[in-house]
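Single chain ahead, written as structure tokens, the form predicted on its own.
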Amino acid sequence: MKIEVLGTGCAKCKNLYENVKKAVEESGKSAEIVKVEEIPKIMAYGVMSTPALVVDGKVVFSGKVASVAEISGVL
């Protein structure tokens, strides 16, 4: 699994980072776990409000901090 944060480096990007380790180490599951801070690469996703969640090529959050319950559920 490939969970990607899209984020310029904010504070709340860093937030649902954080977030989303837990949800992985919590689950038990396998996760690759990317950063991702060029715009360019953001915009791919068609992403226009960050921070934003993609598993898997998908994206699954935009324009909030998710929280740990909701990137478990998810997952």
The other form holds:
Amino acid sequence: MKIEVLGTGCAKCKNLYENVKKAVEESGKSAEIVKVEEIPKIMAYGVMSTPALVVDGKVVFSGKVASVAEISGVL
Amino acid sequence: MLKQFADWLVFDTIGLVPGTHSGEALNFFIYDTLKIFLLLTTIIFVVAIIRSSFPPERTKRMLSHKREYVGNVLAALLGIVTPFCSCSAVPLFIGFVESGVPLGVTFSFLISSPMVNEIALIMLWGLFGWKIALIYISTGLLVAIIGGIIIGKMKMEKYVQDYVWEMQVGKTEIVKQTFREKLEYARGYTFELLKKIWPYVVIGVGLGAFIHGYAPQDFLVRYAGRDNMFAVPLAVLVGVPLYSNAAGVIPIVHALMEKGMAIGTVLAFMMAVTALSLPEAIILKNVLKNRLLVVFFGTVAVAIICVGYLFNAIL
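Can I get the form predicted together with the partner chain as well, since the one above is the form predicted on its own?
The complete assembly is shown below, putting the previous chain first.
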């Protein structure tokens, strides 16, 4: 599974990244977590409010710091 | 009820005397803090639920290929309900212009969104009353509409960074949320926002209470009263670096108004605090060339100064 955290590097994006790490650890699944900070890549997903979370190429959350529980729900 | 509680606590329980500097200052502090936090908690929650129904992706669709005037008005109005954080200004800007939202219309949105925000409104309503809050919303919208129209008329598309026009924007998906998820989101949002702004509110109300209790009546009339021609531009200049602290600034301004600051000056100052922000300018530099950035800030600043003079003249 590939999880991407989209955001230009603000505090919220870091919080989301941490939550993702926790959620993945708790689930015990193996997943690759990547931070995407380049604008063209973010725009390619059509995301207009960051931070956003992409799981296997699909946007699941945008414009909010999803909680660990919420992330676990989409893994 | 809050007033009775503050009176009871300060005068009956702590034993300070009404009418004294310390008594009035503490009473004011307790009353205002309670009132503001009550308003903040309820209204931020309600606004967050409303906002979760207006993701920027939907706003973009509504504004795409709109003509000027109609588009500017709609963009300014949508700016109120669409959540916006200056850290997403770049993807938002690119998403808008790429999908065919005219530049001037995009700017109407960019001006209105931070200026007509719920925190500024709650604080104005709670401290100054609904009339001032309403004047603030309507003039704020007007500044956004007119500012956007002017920028649109200047045909400044070539001063947008070139790469923006070549960007490939993916098809936007709107993530659907159930009502339960919206409630959950609103709860988290309210909590997060309160956590961030509470120190500013307490410090702002504290300073306001100090001014209320200790500063002599009318001490600002000479400097910030309506007869001082320079008060409005000066207030705008001072407001620029105070960005994002609307919650802390408004209680101070409220106390200053009691001491003689003119209403137009108050409005201009408030608008400068919310609409003209240095961090946002730095972020927008990624998508705007210097000339357009200067025009954007200049237009908004001039419009705000006009609002200040207008209200000093008529109220």
